[in-house]
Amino acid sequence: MSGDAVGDIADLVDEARELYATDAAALEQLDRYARRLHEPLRLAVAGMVKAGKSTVLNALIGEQIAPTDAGECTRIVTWYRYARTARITAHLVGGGEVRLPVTRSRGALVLDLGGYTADEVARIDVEWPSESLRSTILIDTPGIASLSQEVSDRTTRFLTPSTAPSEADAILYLLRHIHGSDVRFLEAFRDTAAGGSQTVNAVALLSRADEIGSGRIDSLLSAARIADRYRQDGELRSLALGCIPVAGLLAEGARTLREDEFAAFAGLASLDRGTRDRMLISVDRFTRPSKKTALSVAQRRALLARFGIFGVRLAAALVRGGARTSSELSERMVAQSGLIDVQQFVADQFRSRAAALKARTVLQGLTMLLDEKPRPGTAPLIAGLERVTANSHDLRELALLAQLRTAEPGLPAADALAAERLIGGSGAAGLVRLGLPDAAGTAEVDERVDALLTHWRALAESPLSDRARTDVCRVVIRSIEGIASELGVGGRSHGPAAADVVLAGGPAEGGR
């Protein structure tokens, strides 16, 4: 979305500011959008009780700041957001704030509410001197499903609101199997942060992936195999990007790894296979006590407290394998661990998409508040909201990506596929949504460019084209001139007024 389009969308605000200047509960929530329009990325992590959000939230940070105990804290709504120095704020329900002491304890920070409940903390602010929050608000939320029905409400009255947008633009949802209260949680999820299903935003994550083939080395691969499963799942697909499996304890240990504990895995590696094998064949043999290590009873618990025996295993094999550093051991668990697939995943699909799904979001605000809190004098804003929504190409690509996951598409299925694909539907690169490799050349890009204008053109104004279809195949259209722009290429197929035709996505692979 172009800085012009947020900018007209900042000065709807405005207008909106002087229709209720009087209304001070509206000048909040309109404050509240104006600043949306300029902040980061917000994404949130939520899922069932233990399903490891805060572990994967702090591999995404790089640093062991969110806590991942049952206390207080993990009942809260908790902001993770850059700033140059470290500052905790409690805000208090009904009003108020606290500032928290920065305590940290073995590298990991703690939350220390200061005397005060979880029920009296509205959320808490944590301002950290991070690199990876410059560009993404993170948002740690108590687990849905809680024993505690007050904790599973603060997480759905936070991401699911009933009279209002999410305040999510975002979300990383973990499950470690599709259960039920995980497919109404995303069904309410898209219907309040779409505003009927405008956009599918959120993106599954098969967590604690390394104890689903019961810590063994090939854990990963079988956790692969059933996150594909899932991807092809009809009723997960229409609520989800995607599908990765991660193991959250395995990469928050990787990205945070000390010398020490490099040094007591280089220790592990160093044993005779026979004893090495025996040790690792589970947490019960690995914690008895033994003659056969260096490593204290109490050393080997913290590296099952910080790894899993997953990662103690993996650790001790990649060492062995050529990792001679703690930098190396620590690069190479990421690697195996799925983060890099997450980070990827949330670069391609909502970062790169950070200003049409916030400008969503405003939008849909604005709406709501026009809707429940009717003025004299609406109808210009009201033209205004149309006008933006109506001229946004990259609010109509969100719009049909929920169409083509959550309703029958009216085009066949090679075409449909393909659509998806050429409107971001596997990552917003333009060379990803032409399904070329990274390699292609300028002819090729072309080429398939031409190809790809003829064909969806063709299919726009075949007289057995509906209306349904032409309107998607126009919108895949303006996305492949969108493209060919980007790319600076253009080909035989494109003309003068080729962005009034239709655009939409791309024939399938071979089917030109």
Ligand SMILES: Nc1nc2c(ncn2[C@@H]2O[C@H](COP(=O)(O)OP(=O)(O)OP(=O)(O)O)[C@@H](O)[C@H]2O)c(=O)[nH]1
The other form holds:
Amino acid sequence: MSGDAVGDIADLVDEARELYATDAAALEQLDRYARRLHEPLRLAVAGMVKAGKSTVLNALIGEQIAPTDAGECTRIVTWYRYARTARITAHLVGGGEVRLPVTRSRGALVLDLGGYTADEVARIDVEWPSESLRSTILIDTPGIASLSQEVSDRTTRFLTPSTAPSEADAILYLLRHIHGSDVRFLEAFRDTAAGGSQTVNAVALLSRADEIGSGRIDSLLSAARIADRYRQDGELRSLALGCIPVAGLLAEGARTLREDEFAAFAGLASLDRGTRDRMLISVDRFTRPSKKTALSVAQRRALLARFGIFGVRLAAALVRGGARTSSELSERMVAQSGLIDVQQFVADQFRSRAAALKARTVLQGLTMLLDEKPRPGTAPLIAGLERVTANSHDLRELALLAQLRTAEPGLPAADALAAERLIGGSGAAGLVRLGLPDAAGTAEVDERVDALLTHWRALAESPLSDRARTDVCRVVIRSIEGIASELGVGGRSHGPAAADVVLAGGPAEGGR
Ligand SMILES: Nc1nc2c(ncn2[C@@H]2O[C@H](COP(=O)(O)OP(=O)(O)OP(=O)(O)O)[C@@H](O)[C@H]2O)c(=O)[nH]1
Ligand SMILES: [Mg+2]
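The block above covers the form predicted on its own; next, return the form predicted in complex with the named molecule.
All chains and molecules follow, beginning with the one already shown.
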């Protein structure tokens, strides 16, 4: 989305401020929308209780800052955003805020509510100097389908409110198996977040992937197969943009690996194979008193808490396989964990569309406000909202992506798949959309763009295409033209035809 489109929406928010100048609640809401347009993307981590949400969030940040124990804090929506100095603020339910101490223990942040209970705290804001938070605000949420209805309600009120857009622009939804509660939540999120456009802006993470094969070394392969199946599954496919297996504990441990832990793994790796295999056969065996290793039982328990039995087995195997330093080991463990796929997905599908996702949220919020509190003089604002929606190609892409995922596409199957890729369903980068390798040269790109334009124009103009199909084709053609201009190709036949594509708006350049 071009900066201008965000600017247009900011102008509409200003117009709304004048219309609602006498309504303090509406003004406060509008101020929040205005700020939201200029903040980083809000990405929430959600899922059922103990799905591994806080652990994955820590892995993404690369620090142990979200509490993963069973304490009070896991019941509170907690925001993690970038700031140069660390600061933690609790926002109280009745209004007002208190500063909480920044305390660490063994490298992990300890969130201390200072005498307040979780019920008294509406949300916690953690400002933290981590580079990974510069472009994304991460939000940890209490587990849905909790034993405590109030805890679940906190998350559903936050992510799927009934009278406002979701507080999150996109979510990482963690699940261990698909459960009825997961499907119900994702449906509610899709409907709330998307409003009329039904945008799909959630990705499913098949979490705690190391436990899937009982911690056997091939667990992650089994997890990958299950994730594949879920990805093809009709139900999840219409609710999430993908399904990625991830071993969060392994990723968190790897990204925060300490020298003493590396030394412990090196010690295990140096044992003869038979001894090591027997020792690591189960958690029970590993924590039995034994003279075969210099590690105390307490040290072994600590390794299990940090890495799980799978992580310990893998780390020992990786050291034997040649990881000579803690950073080499950390890198290899991260590579196995699935974290990089998650990071890549977030970058390709969410961050590159950040402006469009935020814009959509604010457009939806303004529309809801106008519906809920109609007043004279709103006609120009309504027209403005319609104009921005129709003119923003990025918003059209988001809507079409959802349409292709959730409804009968009205296109031959191969075209539907190609359309999805071209509008960014497999990633927003130009070459990915064209289905070309990273190394593709200009001539190859040019040729592909030409062939695609010829194909999609013919389809648009075919007498067999009805209005709906022609509209889809036009969005796709506009996307191809956007890619051509982004990649600096498209001399020959692309230029003039742009005129017959009525959609205005800049090329799909993403929101960076
Ligand atoms: N083996 C294994 N254990 C994990 C993994 N992720 C989390 N755990 C463990 O599962 C427990 C819960 O993890 P959390 O990250 O706190 O889960 P959560 O979803 O945030 O839990 P709530 O906020 O209480 O709903 C902790 O004991 C973690 O160590 C994983 O990938 N593998
Ligand atoms: Mg948690």
